[in-house]
Structure formats: C-alpha cells, structure tokens
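Shown next as structure tokens: one chain only, the form predicted alone.
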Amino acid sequence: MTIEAENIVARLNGKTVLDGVSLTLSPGEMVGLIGPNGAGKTTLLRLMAGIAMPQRGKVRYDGRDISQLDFRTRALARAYLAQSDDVQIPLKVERLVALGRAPYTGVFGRETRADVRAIERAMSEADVSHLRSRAFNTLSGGERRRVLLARALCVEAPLLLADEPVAALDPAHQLAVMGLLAASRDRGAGVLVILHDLTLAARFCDRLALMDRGKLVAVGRPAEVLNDDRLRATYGIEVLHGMQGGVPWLLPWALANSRNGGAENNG
C-alpha cells in the first residue's frame, strides 16, 4: 500500500504548521522524517495516519481519498505510534497490546489463535514479554515506549507510521527497535518515522525527508539529504562524518560558527 500527501497545507490556531508538503510512501521502504522543533513532523505524519485533516490538499491511500476510508479500513491499512502515551487508565501491558487487534475482533471480539500469535510476537519483539501482568501506568518512559511500539507491531498493518520510537531508550533498545522497524520494511511494509538521531537516520532509511519551518526542504538518500551546507541552514550545527563497514555515520559536534565547528575526524 502507497500513501500520497499532495501539496499539504494545515493551519493550528490561525498559524501555518505545513505549507504545500508533498511527500510519497511506498511499500517495502522506510523514510526517516527529519529536522528541528517546530518544523511540522509531527502535523505531517498525523495527517499521513488520518489522525487530522488538512486545510488544504489531499492524503490518499493506493489512491484513494483517506476522507472516504471508513474507520476500520483506516485502522487496518495503518499502524500509528504518537509521539507520547494515550493510557491513563491501569491497563495491563498485554491487554493494551491486544488493542492492537481491535480492527479485526472489534472491541469486545474473541481472539482467535492468529489474533494471540500476534500479540505475542510483537511483545517479544518489542521485548516487553516479562512486563505482561504488569500496569502502563507502573512502567518506565521507556518501557512505554516499547509497549506501544507492540500495540502498533501488533496490527500487522501495510503501514507503520511511527513519531519518535527511540525516544527515552537505551542505546541498546533504540538499535533494537530500528532494527524492528527495518525488518517489518524488509516484509514489504512502508515505514514512516520521526527520527531526531541523525545517525539512525542515516543508517537505517532508504530516504530522508528534511522537514524546516513547515516546508519540505530535501527528499532522497541520506547522503544526499545530509549534506554539511543544509544541516548548516536548518538544524545550526556543524557535524563529523565517518564510516563503519561500509556504512556512513555522522556525528552533530557544534554550533554552527562556533569556535569547535571546524573539528576534524581523525578516527
């Protein structure tokens, strides 16, 4: 399945958050969202998800308006993960995993033997199994996150559109669920996700798209997207550049015009 945001225009309390963003998802594919606070990720990928609407342009689904999708035909093409936890009620991690499937048993529906594999495959892969009788509200910022990132694994849904899903982990977990994330990608899913690690970024994306001051700046490899002039221009910060196996790393070292800005990687 292919999402299509055509010349995207959305407007929160009189302000201009996104103007003319176009941006396209296809399957089998993972996009690194990128850029500073404030530059309409966030609003972007909401609109992507029909979580919003915009004010103006089209988000379709295999070309079809996502305004016309039903809920539950929404709920089955896409997998969301918000930036921050929705649970205020004491909800055991593996029944709020289970919400997961709600777009196939409905609420109140029996779970059929697919519908638990399920839910157990995605908390180990997010690797919460051993939180299961355990309350949301009881967890860690990170264990939340991992938690949610089951609910959304859970859907097994054509899309993943997910905001920031390493924020508040440990080193170890964030190469663990990128890793996740790239694996649903390698099974044909489109990946969609909000990344502030640039190195991740880089790393595991096949695109980037470079997101400044409600505009879309620059979509394409990382290598092209990352380039020391437009990181300059958008984030302020000068970076290191280097290579492991084959594989180009980055690191942000300083302010942009700062005294350090010019330092070099030796290593």
Second form
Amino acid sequence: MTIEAENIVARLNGKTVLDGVSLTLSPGEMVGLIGPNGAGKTTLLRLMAGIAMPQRGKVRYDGRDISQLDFRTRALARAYLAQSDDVQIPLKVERLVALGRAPYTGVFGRETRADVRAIERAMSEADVSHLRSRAFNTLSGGERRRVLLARALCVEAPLLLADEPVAALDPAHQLAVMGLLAASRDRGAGVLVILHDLTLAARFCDRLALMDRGKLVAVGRPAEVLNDDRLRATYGIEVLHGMQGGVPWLLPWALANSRNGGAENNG
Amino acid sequence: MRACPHAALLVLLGSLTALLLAASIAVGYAPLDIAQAARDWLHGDMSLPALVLSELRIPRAVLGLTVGFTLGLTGAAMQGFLRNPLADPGVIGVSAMAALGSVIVFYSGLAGAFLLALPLGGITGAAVAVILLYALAGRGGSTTTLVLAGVAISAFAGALTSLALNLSPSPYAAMEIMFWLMGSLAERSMLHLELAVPLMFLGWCLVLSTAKDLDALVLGEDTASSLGVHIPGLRLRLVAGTALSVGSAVAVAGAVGFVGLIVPHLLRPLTGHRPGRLLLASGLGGASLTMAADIAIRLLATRPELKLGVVTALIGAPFLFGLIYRLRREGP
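Can I get the form predicted together with its partner chain as well, since the one above is the form predicted alone?
Time for the whole complex; same chain goes first.
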C-alpha cells in the first residue's frame, strides 16, 4: 500500500505548522522523517495516519482519499505508534499488546487463534515476552517503548508510522528496534519513522525527509540529504562525519555560530 | 489481586444483585406475607398486601436496582473515558443539572400540579447539561475541555439550586427541596418506574456499546483513533447515554452520590484493569451497593428515615479521602 501526501497545509491555533508538504511512502521502503523540534514532523505523521485532517491538500492510500475510507479500513491499513506513553493504569503487558488486534476482533473483542498468534509474535519480536504478566505502569521507560512497539507490530498492517520509537532506549535496544522496523520493511511494509538520531536514520532508512519550520527541505537518499550546509541551516549544528561500509555516520559536535549567535564552539 | 475469569465474576455479581433484589422486596416497615400478596396481585385482587407489594415494595426495590446500576455503570464509563480515577457522573455536570431541573419543578409548584413533572424536570435538566456540554466541548474538543465544561456546568447548577433555596417562599418548600436533594428511594410509585426505567435502559445500551472502544482508549486518543475508534462518536454515545440514564435516575431518586466512584474502584482489580470489562460488572456492583444501603436504611428504621444519599455519602466520603491519599502516595 502506498501513502501519498500532496501539498498538505495544516494550521494549529492560527499558526501554519505545515506549508505545502508533499511526501510519498511506498511498500517495502523505510523513510526517516527528520528535522529540529517544532518542524512539523509529528503533525505530518498524524495527518498521513489519518488521525487528523489537513486544512488543505490530500492524503491518499493507494490513490483513494483517506477521508473516503472508513475507520476500520484505515485501522487495518496502518499501525501508528505515538510519541507519548501516558498509560496510567496497571494493565498487563499481554493485554496491552492485544489491543493492537482491536481492528480484527468483533464487538465483544473475542480473540481468534490468528489474533493470539499475532500477539505472541509481536511480543517475541519486540523482546517483551518475558514481561507479559507485568503491569505496564511498573515498567522502565525503555521497556514501555518496546511494549508499545509490540502493540503496533501486532496490528500487522502494511504500513507502520512511528513517532520517535527509539527515544528513551539504550543503544542496544535502539539498534534492535531499528532492526525490527527494517525487518517489517523487508517483509514489504512501508515504514515512516520520526528520528532524532541522524546516524540511525542514515544507517537504516532508504530515504530521508528533512523538515524545517513546516516545510520539506530535502527528500532523498541519506547521503544526499545529510550535507553540512543543510544541517547547519536546519538544526544549527556542526557535525563530525565519516563512512562505514558505504553508510554515512554523523556525530553532532557543536552549535553552528551562524544560527545561534556565537554559541560556544569547541570543535 | 489477580483477574479472575470474567464470566465467573459476572455470575457472582448477578447472583448477588438478584439476592439483594429479593431481600429488598422482603424488607419493609410493616409485616407482609409476600406469597399471599403476590398471589392476590397476580389474580388481580387489589388487597392491602397486594397494594403494599406492587405499589411500595417492588417499585422501591426495582428503583434501587436500576438507579444503582446506572450509577455504577456510568461511573465506570466516565472513569474509563476521562482516564481519571476520580471521575463519576457528577464530573460532567449531568447529575447537578438534573437536580437543578427537578428543583425548578419543585420551586415553581409544578411538582404539585402533576405527578410526572418531577421526573420530566430531571430529564430536561440532564438534556440541557448535554447540550451545554456540546456547545462548550463538543465536536473535536479535547477531553480536558469536557472536564472543565463539566466543572463549570456543575458550579452553575449548584449556584442556581442555592438561589432557589435562598429565595424559597416558604420554609416548607425549602425543606422539601433539601430533603429531595439528599436522595431517597422511599415513596416512589410504579409511575415513576414506568417513566424512568425505559430511558435508563436506553442510556445503559448506549454506554455498554462503548466497552471495546474504552479498552482501546487506554492507549490515548490518537492511538485509539488509529485502531479504528471514532472518538467523537464514542464521546457522543457516552455523554448521551450518561445523560439519559443519570438524568432519569436523579429525577426519581434525587442525588445519590459516590456509588459511581466506589464501585468501579473496588471491582477494577477483579477485571484486570480493563475499562470495557468493568462496565457491566460495575453496573451490577452499583445495583448491589445501592440496594444493600437501602435495605440497611429500612432495617435501622430511624425516624425520620435516613436518606439514601446521606448513607452513600457517609460510606463514600471516607473512601474518597483514602483514594486521594493513596493516589498522592503513588504519584510523583
């Protein structure tokens, strides 16, 4: 399934947060959505997930306007992993992951064997099977993120839209989670993921979409998008970089003077 | 506590409810041969025992059941929907407006003019609360806006109720209002039941239909929406269902507080903290608690009779203190 966002304009409290953004996500590709805080990444992700509607422009799933699709069709088409994890109640991990099957189960929520298999598979992939009987609100931040990822994987949708899935994870789990998203991509899913770690973005994504102040600044292969001038102009940073096996790595090293009015520079 | 099999819990609560319904019919101030009264009633012989059974005991017991079910069910639904353990029908302002509607009927003297004026006043009040809620927080408004709108409506209704008491022409009218505000199941007739129960039932169906969506809402509105939950539709069903059932319950029984707060809390661990599963269980639990309190009132037989709302508040207020204390300790 392909998502096309075409010329999206979104306003929030009178402020334009997205201004004429167009982006396509195809099956079997992972696109990294990057850019400084407040660039409009989460808004774009929510609009492409069909959770909110743009003021202008269209979002299409396989050529069909998303506003024409009913809620269940949308739910089966894409899984959405939100940035926050404000689940306050002591719900068991296994039950929380099972909520990902909601689009499949009937009014009474009865689970079939296929549902149970999907729940087990998702928990095992996200490495949370051993937490199944724990109460969600007693888990560590990293464990919570993985459980919520398992919940999203459990939908088994052809599209996965994830908002900062590796925030709050240790390096090993960051690599593991990115590996999981890549595995979904390799199975044919389209994956759109918001990331702040530019090296992870370059290492795992097929394409990157760099946003700044509501506009899409650059879209393309990681090595093309992540050049020094652009990073200075958007993030206001100087980076150290190199290549490892044909993949670029970047290390944010100092604030760029031009944007931040003479901030310290120990590069 | 661990989650026990859900069906077993429902059977247990259902049996308890049935048992308390029978006990509530059996308990009264005057001795009554229930079997004889039932035989007379079924044969159409309106003897004194048959009248006591059909016009006093059964309406009071069934009203306890339905009002309690309403309060338990809507309390659980509001706590799940607002994701706030302190929510209850009072939070969205429906109880207070229903009470105001009934007070206006009292105050204007309509209550004496025709019997159904009082229930109609309560339902009208609840309906106005819903319309106000929708004007303030409907269509895309956030849940926080809904809570704030509820607080504002409650404050407004409370102020107007006090104004009615303040300006009451006679101390007797003020007293009548005060007593009614305390909540009671005494001296309600079959007519009250016939008007209120169908509307309560309609409200229950609306609220119960949200069970699966409430489970998904645990993950937050965005994620629930991504799982196919239509949030504005869910909000509409819950608010309309709560208004219909609580509005008619308050209209016939007055303000009976805390049932919707206590019962969901006690039952939540037994349902694995799943908001959808809590609904029916909490309805049955609310029915049981309300009927038990009303039986206790009649067994104590004080003169004048204790008001149901006073008894539930005496149980509920310390419970609320304990709850806040616990939340504070568990909090950051």
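Rigid core (definition): largest C-alpha set, two forms, superposition within 1.5 Å. Quick caveat: nothing in here was measured; it's all calculated off a predicted structure. Positions refer to the first chain, counted from 1.
- Core-superposed comparison between the two forms: the C-alpha position of residue 14 differs by less than 2 Å.
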